[in-house]
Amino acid sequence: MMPKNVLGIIYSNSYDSSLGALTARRTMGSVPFGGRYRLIDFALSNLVNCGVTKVGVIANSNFHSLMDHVGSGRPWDLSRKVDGLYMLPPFTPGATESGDRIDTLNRIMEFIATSKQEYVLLMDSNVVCNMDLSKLFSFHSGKNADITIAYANGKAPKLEKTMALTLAEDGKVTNVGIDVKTESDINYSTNIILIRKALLERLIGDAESYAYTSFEKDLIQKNISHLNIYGYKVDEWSKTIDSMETYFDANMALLEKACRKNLFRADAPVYTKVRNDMPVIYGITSKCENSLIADGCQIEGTVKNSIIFRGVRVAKGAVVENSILMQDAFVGEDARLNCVIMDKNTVITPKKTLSGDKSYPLFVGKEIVI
């Protein structure tokens, strides 16, 4: 299977509600991550690194920051005369989140049908992973599969309609559970699904005819005995964002060398929108330990075990620990932060103390002054 024969479709609003206030004014795909990236960067980079040249991004609501970030797709080499990046705006009035996947796919079926690609790869934007999709394509072809679902093994994400896969030795899916209640490790779908375009068109057409409402139950679970559905295990480090806690944990994982080495590889770069800025300025009184600090920052206080985005200022005497400070945030003199997530352009005035917990970080919304 040639990657150029695959059409990538990314849901930018997938599970917006799981991040609460963090996605109140932006899509899941445009949520900042890791000091300089957005969550959608990983899906886009995975696609272009394996050779996919046409990508559609579904945007249902709050997509202005997303459009500003992806632009014409130039950072991902998707600004092309042929194929390239396509923003797919809401065609249904009042559409919210990713909503019903069947309804969402039905809205963009004309875009899919007129694409020359023979296969469609469906992806969510809440999965952080640097995945070699060419191996998934080879697996799909080798098994002569109708549908291939990429899965990870571990605790199931706390997301609606999460699919738990039961697999035969050859990887064929023999059973699919929906929202399985268990604390044990399971094989759960990452919602990276490869399917032949003609089959997807037929399934969505049947869904519309028979008023099916659930992609997972009506199109996957009910077709286990009728289609060759296979599971492909994601061996690379991955994290599915399903809450503020997992978002916090995924960022903090970047402070581990092994995680960074797996996620940011020289042979498979993670691309993002470039913002040229000056190098970090460290004051005489500054102290930094085990942190990721992006360019454009001014650090005069203490930063430990934290993720610091571009343009952040930490004043003299301030202490920031186990926290995530997004773009252009400001921490005043002698303020103390522990387990705090600060959104863009937030301000903590001098001598304030804010503290959360690693299992329940404190969130400060965009442009709020405390």
The other form holds:
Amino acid sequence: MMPKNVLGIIYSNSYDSSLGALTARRTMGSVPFGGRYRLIDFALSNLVNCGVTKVGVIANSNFHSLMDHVGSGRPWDLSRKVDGLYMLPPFTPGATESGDRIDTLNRIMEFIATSKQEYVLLMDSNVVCNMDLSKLFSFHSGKNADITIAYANGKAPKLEKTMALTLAEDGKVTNVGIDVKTESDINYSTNIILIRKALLERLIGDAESYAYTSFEKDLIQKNISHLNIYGYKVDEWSKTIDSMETYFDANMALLEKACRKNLFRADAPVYTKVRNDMPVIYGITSKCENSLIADGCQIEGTVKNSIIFRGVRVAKGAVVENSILMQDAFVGEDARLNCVIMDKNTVITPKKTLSGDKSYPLFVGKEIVI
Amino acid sequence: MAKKNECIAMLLAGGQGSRLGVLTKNIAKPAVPYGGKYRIIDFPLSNCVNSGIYTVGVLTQYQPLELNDYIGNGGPWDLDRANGGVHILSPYQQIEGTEWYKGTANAIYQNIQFIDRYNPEYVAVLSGDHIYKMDYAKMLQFHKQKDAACTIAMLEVPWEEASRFGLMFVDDDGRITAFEEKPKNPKSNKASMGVYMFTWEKLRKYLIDDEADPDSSNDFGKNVIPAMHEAGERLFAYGFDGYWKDVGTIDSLWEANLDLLNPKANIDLSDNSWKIYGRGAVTAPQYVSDKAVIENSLAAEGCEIEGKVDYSVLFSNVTVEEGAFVDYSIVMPGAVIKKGAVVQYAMVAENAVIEEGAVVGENPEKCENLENWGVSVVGAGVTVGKNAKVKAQSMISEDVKEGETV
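Can you give me the structure for the form predicted in complex with its partner chain, which would complement the form predicted on its own we have just seen?
Starting with the chain above, the whole complex follows.
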């Protein structure tokens, strides 16, 4: 299967509500991550790195920051005459949409139908992974599968309609559980799903005729015996974001070398919007330990075990520990932060002390001054 | 004919920069890395777009491959445009034969056709080897107000350095009355910055005249400007008081990098109203480990820092391993400083490897013979072997063996 023959479809609003305040004014796809990225960068980069040339980004609500970030798709080389990036916002303003996969796919069926690609790859934007999708494509062809679902092994994410796959030895899906209640490791779907376009059109058509409402239950679970559905194990490091806690952990995981080596590779770069900040300036009084720091920062205080986004300033005497500071946040002199997530453009005035816990990081919302 | 442009810029980027030695072995001077994530040419290019000049011809000649690649379609500077944009202008074959650019004026002369296509009123002639932030629009406004044929940007330099520059004498109105080229005993400290604004109709005529003169060395400073002056054209000096540095030598390039760490040096790259754009590496944020000590330094994305870094500039994807020490140095993209190695008062070019325990450069305070002291330079891709020593002022273009002193 040629990657050019695959149409990428990314849901930018996947499970927005699981991140609460962080997605109050943005989509899951535009949630900042890892010092300089937005979550959607991973899905977009994975697609273009394997050679996919046409990508539709579905946006249902709150998508201004997403549009601003993705733009014409230039950073991912998706600003093209033939194929390239397509934003797919709602058709009619004010139309109520459940955000369900079937509804959403139904809405963009014309876009899918008129694409010349024969296959469709559906992706969510809450999965952090640098994944070689070409392996998934050849797995799909090799198995002669109708549908291939990429899965990871571990504790199931606490997200609605999470699919747990039971697999035969050859990878064929023999059973699908939905919202399985268990604390042990399972094979859970990352919602990266490859399917032939004609089949997807038929399934969505059926769903409309029979008023199906659940993609997972009505289109996947019910079809296990009718269709060749396979599970493909994601080999690479991956993290599915399902709460503020996993968001915090996934960021902090980047402080481990093994994780960075897996996620940020020279042969498969993660692309993002360019900001043209200057390099990081470390002052005479700066102290920095075990931290990830992006361009444009000015560090004069102490930073430990933290993720610092572009343009952050940490003033003299300030101490930042176990925290995530997003774009252009400012920490005033002698302020102290521990286990805090500061959203964009937030300000901590001098001498303030803020503290959360690793299991419950304190969140400071966008543009708030404390 | 293309849409009319009021002002276009011609950027002289063909210089070899021979005084930069191994740093310009395979690349033209304007492509030399500067300031942690830039190249020298980012400054004039960014100045152009920030000044509203969106048609720029870049004249290349020496080792243009990497420079052409870097500029590409001009996207990083917003110079990929339907009208204008950036154009690489290399010497080309003509019916009379092929000719290299003989001098700065000849380079523009050979591209008269290019300029005429845009039919501009004014042409800015810039050079690709200076670090400065300047609003050419203000200079153009001055040029128009004075109804000048040529306006030259002027900087007042310290008297003790004046003899290194082309100097100007200026009357109260700003009109240039005389020139003095690198005099031993300077009587003026008003130096030319190598930034010119011309009225194209005038310049066009003088370029053709200059080309017809077989004795001319076809240089702006030596021939064209003096000729205009003698003919009584209105030449004006436009005063500039910001940061400006010619980075034509190893020492000045090293200093210009370290100036970014000096709050008194008056060069601020964090100013969002005058951004310097460049084609950046696509790489993760930098990682600073719990063993690292980094102070008073500049470091770009993709670095892995586990050692000690003081008063230095690290470009993207530089690795400083545990126990290594980088002091008063410039380390260019992709270079690796291994465990226990010391890099001091040095410039390490792209992808060079300093093996464990090696020492590059000398601290002038600990140098026995200060007369022989100077910044050490390790060329691109060079490996300095384990426990090897690179002395002050050395310039290394080939691998240094284990334990060797050079």
